[in-house]
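Presented below, as structure tokens, is a lone chain in the form predicted alone.
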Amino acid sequence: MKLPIPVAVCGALGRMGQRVVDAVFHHERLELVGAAERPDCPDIGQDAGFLAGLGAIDVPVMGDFAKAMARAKVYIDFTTPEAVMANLRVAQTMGLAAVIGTTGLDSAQQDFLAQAARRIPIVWSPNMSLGVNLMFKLAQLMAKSLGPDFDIEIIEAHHRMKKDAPSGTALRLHEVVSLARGLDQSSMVSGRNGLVGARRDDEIGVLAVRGGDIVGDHTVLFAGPGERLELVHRASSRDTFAAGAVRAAVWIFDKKPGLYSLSDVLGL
């Protein structure tokens, strides 16, 4: 029988970070080791299994990065883009296997997480979903096999409290579909408004819609002349991307450094 793989949680108090922590905790190949939050976080020192509903485990909540994965050999990031860098620069001097769900990375933090995969194995994916990733898949072969005939419109909506607009799996989408169609990010149109003139050719519309408690909805629009096709993916619970995120842990537990994606995680 194989032993355990010791993980640990970072943001595990926030909306996703509870989500991944009953996940890791109720997974057969994982065990909850260590629980991370901001050190300004009122519930340091609280039980992070009792904070999550699941009764106490024995696992504090820390405000320290290095003191909460002490016993972790792979960690879930669920936090912000400046945490995600500041966890990053431990995790390489500690040698952890990182799975990294949070959006929003600019350019310069999306080169700092390349770099960093250099010295470890890093799953970083915009959208923690199997079925998004596999819609990834299905968005670059429709948009290679309808040709330009087809216009391409993606439309995203998430809660009111969502930061970062697009979403991480609307831009992943359009670059998908940027790449299968031999355009570049120039063809990204976010929104219209006023006289903006006929729709160009090389134009594929990001439209962000924000309201509610939406989990998450992306919809890729393929159209045609005379037909219109709808690739469609809602997501209900968060439990969804943790179900992901427990995947990838186990998937990149014995993994040479490198950065992959949950395509890589799923094969595709």
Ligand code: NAP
Given for the second form:
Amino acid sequence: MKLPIPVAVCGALGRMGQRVVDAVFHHERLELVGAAERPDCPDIGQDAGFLAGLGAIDVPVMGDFAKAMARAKVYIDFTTPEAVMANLRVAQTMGLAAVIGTTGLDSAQQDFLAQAARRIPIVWSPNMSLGVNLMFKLAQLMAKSLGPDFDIEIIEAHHRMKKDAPSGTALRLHEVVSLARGLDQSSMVSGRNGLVGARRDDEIGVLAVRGGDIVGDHTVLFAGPGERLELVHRASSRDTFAAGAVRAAVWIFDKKPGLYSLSDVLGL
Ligand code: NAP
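Instead of the form predicted alone shown above, give the structure for the form predicted in complex with the named molecule, please.
Below is the whole assembly, all chains and molecules, this chain first.
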């Protein structure tokens, strides 16, 4: 019988964090040993399991990331880009492995993450679901196979509280299909308004819808002459993302430093 892998969760009281606390707690290979939140969070000191609806599990929420990580070998981070940066600084000195689901990192923050991955193993994925990671592969194949006669548009929809737009998943879909088409970042058009003229051949629309409690929908539309194909993924529960994050925690535990994706974890 293998020893359990000690895991801590950062952003433990957030929408995702609570589901991750639940998933780690119930996973047979993992032990939940820490929970971190903002230092000024009013629930510091409360039991993370109690606040996540699990009942008391004797894991207090801490405002000090390093203290919350004291017993951990792996941490799972669903917070904000700023918190991801601060956490990585500490995680490198502690030699932790990281599973990061946080989106909205700018290019400087992504560079910092890549630097950190020279010292510690990191899984960073804008979407922890099996379905979306398969969608990345299918979108690439479709973009290549259908060719330039088919215009590509990406539409995403999320709940009204989501902070970043377009979603990290939509940005990754854009990256995948633009590379498959021999285009670059400048092909992205985020929204159209006014007399914008006819669609250029080399543009890819990436459009964000916000409303209600939508967990996360993504569509890649391939519109060609006389026909169109739509690749659609709809997430109906955050538990799907939490399951992917705990799978990544088990996988990353004994890996060498490096930057990995969920596709690496899933072997896609
Ligand atoms: P959320 O409900 O706002 O949760 C974020 C949590 O992190 C909040 O409790 C927040 O506290 C906390 N936090 C902020 N700064 C912190 C710090 N310095 N240290 C510790 N905790 C801190 O957001 P969410 O919906 O869970 O999403 C979180 C992130 O995950 C977003 O970037 C989202 O796009 C991403 N996401 C990724 C996936 C995926 O599969 N990869 C799936 C869903 C969401 P306050 O509320 O007090 O600020």
